[in-house]
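For reference, the chain that follows is the form predicted alone, supplied as structure tokens.
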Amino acid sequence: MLKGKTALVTGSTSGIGLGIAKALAQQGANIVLNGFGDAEGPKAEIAALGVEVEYHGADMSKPSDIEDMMKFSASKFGRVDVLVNNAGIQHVAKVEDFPVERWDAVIAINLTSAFHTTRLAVPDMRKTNWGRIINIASAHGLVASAQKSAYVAAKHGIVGLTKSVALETATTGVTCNAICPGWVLTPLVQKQIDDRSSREGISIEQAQKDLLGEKQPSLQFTTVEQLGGLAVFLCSPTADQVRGVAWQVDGGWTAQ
């Protein structure tokens, strides 16, 4: 279905965006990485799916980086045709005691990039009449929790910046869609789970179990593969009217 398009997917070296790299990938998409830590191992894994893969560690929380970035893509494959922002970052905190360089930062990257991707790649999407932008958002872009400020400004503000850019595309081929998940099982999440373990004494089993039944009212984890699913389906031409939404993907986490 994506043959002949690129897709640049933001802090795609593991996580929800390699999940959603190798899925795009599936479907005959170029893709360009952008993160940090190893590069060779997921380039590795896109390219034995049979497409070309480049890689790119623009740091998202610089817009001269970013700049960078964007042209990179350009220069290897044209254009971008699909875009999904992706890269972020986690701080917790009491808003009283929240380090002002750690919100900056949360904000900068969790929020601001896409603003800078986006600004960068609309005008070749409104030349060829053809693109989608995907943000990844978070259950925390739709409802808040404590000790979160940063993080819960940040995904609010990637749900109404991708309403404002559909509204702004709404009479082109390009889109513009956010994805909400609930708990996914990254790297990051794991890491929440073991400390949790560690600090309460009791097993990773039951710390996951805990954490999933504070928020997630099907106790499960949403997966990448789930994930990867629905961004190949907001490429598809079935999707050319789903412009605006911010689609959950949290077993049932905002319908409380």
The other form holds:
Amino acid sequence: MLKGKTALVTGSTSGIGLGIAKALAQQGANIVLNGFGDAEGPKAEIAALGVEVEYHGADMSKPSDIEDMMKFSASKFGRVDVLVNNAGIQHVAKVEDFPVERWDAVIAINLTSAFHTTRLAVPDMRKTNWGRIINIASAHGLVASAQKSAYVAAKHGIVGLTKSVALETATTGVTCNAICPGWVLTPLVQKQIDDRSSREGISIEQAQKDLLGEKQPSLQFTTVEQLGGLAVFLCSPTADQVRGVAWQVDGGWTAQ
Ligand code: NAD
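Can you swap the form predicted alone for the form predicted together with ligand NAD?
To see the whole picture, the full complex is given below, headed by that same chain.
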């Protein structure tokens, strides 16, 4: 379905981003990976799916790096057809204790980076009259939790950005939507489980159960494959009129 198209997935060296990159590659899209840590493993996994793959190590908190990554993608593949804004970090602290530099980093990486990639991708998408912008928000884009002020602010912000961009592109073949996962067992969440286990002196298994039990009525993690499947659907012609949604994949979290 996506043969000949190019997908740039930010923060795709691990977790949800890598899962979505694989799902798009399975549909034939060439992939630009981004993120920290080992890039060779993820690159090889994508190449094994028979598509072309490139990697750019832009730090998503730096606008000049992002501009460089967008230029790099265009120089390798002509343009970006599918933009998945996924890179994200978390920091957990009470608002009065929240380190100012962590606040700035969470907002820069989880929200402002999507503004930069989007503003730079939309002109080419308008030219070809086709494009897909998929923002990985969160259940925390729709409801809050204590001690996550920066993350909740950034995720609510990206849901708002999604709606504005969807309206600005509404008469074109470019769509912009958000996906709002509940708990997904990735390194970002594993850290919160580990912290909980050591803070409360309970096993990792118990910490996992408690984490799900608090928020996610299905008591099961959302998987990266399920999120990849939704991203593929949003790229399909069936989704041409799906515009500006914030689509929960959260086991019922936000239905409560
Ligand atoms: P993860 O930690 O596994 O992956 C995050 C990715 O972002 C990694 O590739 C990392 O290298 C990259 N990254 C971090 N800082 C970066 C920076 N400054 N520049 C470039 N890349 C950077 O996390 P994940 O759970 O896969 O999270 C991916 C997205 O999904 C995030 O936006 C997160 O908020 C969102 N999300 C996660 C969950 C969950 O339960 N895991 C739930 C809802 C939403």
